[in-house]
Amino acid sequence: MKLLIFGSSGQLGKSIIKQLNQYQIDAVCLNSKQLNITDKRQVANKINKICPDLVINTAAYTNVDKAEEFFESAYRVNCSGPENIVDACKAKLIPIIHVSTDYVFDGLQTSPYKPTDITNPISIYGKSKLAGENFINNYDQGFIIRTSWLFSEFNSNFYKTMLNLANHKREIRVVNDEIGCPTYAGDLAEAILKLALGIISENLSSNIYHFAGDKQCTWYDFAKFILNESYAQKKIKTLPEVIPVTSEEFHNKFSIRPKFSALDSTKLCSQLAINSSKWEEAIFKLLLV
């Protein structure tokens, strides 16, 4: 199998990047120098040089903040990339797993979103992820994986940004009102690999999937949880105090977020015989290395 992965430079794709040898796959890996998926002709040209069996797509504009002020910018990553993915995928029926998030929903619910559930996105963040959803879920050979609150060893996020600011600062303020579950990056490669080969082999019907967190908990609950284990484990010299703040306090004016969005993973979980994200062990794995 020989797989295209668009999006290579992100934490996700880094991750897919580093178990593909596990699985024996073969893949293609473009980071955004490499391939603008918002290039129609650029991708085209791409996907039927290579002519793989399934792409990859982990590429998106991630920056929920920046999202409201540069709509434009969301937009032409998040919808009209997927969009230019599966008109050049469809003459050859080529399957796409498309990466996609929690902040399409509105979160009003107080139990976890199911891929069923209605959508409703109150950002540009989420409304522009969700234009992109449209596309891949109109394509009969379109996978769709939620997922929320990545993190991993590569790139920036929220685990590594924790560790960093405990070594400059003796407060840190981290928001307590929004609920949702950590990802390990690593696990959700495993998961996004294991479905591109129940694809191919088993030739199942496109759907719509999450994959997230067992455990739900909010930003400051995550917050302390890696401290206090990277302080017991001696990855930082001291133990900052968290200070737990609401959503309107830290985020600026322009930001909406989801006050709920933890994700049920059930359904891709039994189709594939796995487990969701362990994100506690893998916190302690991470400070294992």
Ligand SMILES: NC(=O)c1ccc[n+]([C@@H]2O[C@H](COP(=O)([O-])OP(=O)(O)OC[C@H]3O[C@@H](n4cnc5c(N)ncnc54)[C@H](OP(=O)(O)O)[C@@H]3O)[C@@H](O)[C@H]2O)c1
The other form holds:
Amino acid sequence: MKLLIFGSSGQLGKSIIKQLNQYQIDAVCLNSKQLNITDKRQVANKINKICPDLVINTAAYTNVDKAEEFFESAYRVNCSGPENIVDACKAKLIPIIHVSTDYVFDGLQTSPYKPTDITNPISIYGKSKLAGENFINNYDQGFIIRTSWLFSEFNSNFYKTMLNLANHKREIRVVNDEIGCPTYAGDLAEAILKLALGIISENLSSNIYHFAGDKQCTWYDFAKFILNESYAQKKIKTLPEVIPVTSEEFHNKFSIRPKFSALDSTKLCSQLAINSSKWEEAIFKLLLV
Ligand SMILES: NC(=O)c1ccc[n+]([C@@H]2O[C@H](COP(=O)([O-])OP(=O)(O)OC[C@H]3O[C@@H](n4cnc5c(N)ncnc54)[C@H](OP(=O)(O)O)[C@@H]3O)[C@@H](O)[C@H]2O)c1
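Pass me the form predicted in complex with the named molecule as well; I've looked at the form predicted alone already.
The next block holds the full complex; its first chain is the one shown before.
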């Protein structure tokens, strides 16, 4: 099986690459300099030349705050990008696994969102990702995996930010009125590769899935867990005080993030016989390295 992976220098892209050997999967991995998904001709040429068995798209415009201002860029990458990939794949019916977000929901629900729940994004980022999902969803061989609150050993993310701040701050303000499920990107990478194998071997039909952490919490709870565990493992010298704040206080404006965006991963987990992301265990293991 030969995969083609877009967004290979991103956090999730690197997490997938790390596991390719384990699954003995051959893949061509392209970063944004090697392939710009907003360039229709480039995407078509690359897919025709490589002729992969399956495409994984992890490339995205992921800066939620900046997307509000630079909405054209966000739409170009998050909406036109997936459209270009579908257009290039459809002649040969090449399956696509496309990664999306919990921010396609408005956060008004009180129980974890299922893949069939109604979307209603409140931010440009969420709207642009949903617009991209629609192209994948309308394609016979389009598979969407929505995820949330990704962290890993790669690039910058909440886990690494907390460790950095702990090294030079005595107080850290963290949002305590948004609830979600932290997800270890390594666990998501495993789920994506297992789904890819399933699509190829079992000829699955297109679908929307969720894959996220097994426990919901606020960013404040997540920060406390990371810092307490880091301190216990002697990775930080002092334990900073974590101060809970509202998202409005933190961002100094109306929050564009859903207040509740826990995802229900049952559908994908039962289909692949895997667990949702055990994020506490992942933090523990990351700190051991
Ligand atoms: N991070 C999260 O907490 C989170 C939560 C929910 C869902 N997701 C979704 O999960 C996926 C992976 O996220 P991530 O955390 O790995 O994000 P990331 O680290 O920001 O990686 C995204 C990658 O996309 C690349 N990219 C941007 N524009 C591109 C373009 N025009 N052509 C090709 N590549 C382009 C970026 O390249 P450059 O580095 O060169 O810009 C970057 O390497 C995304 O679909 C995201 O929406 C993420």
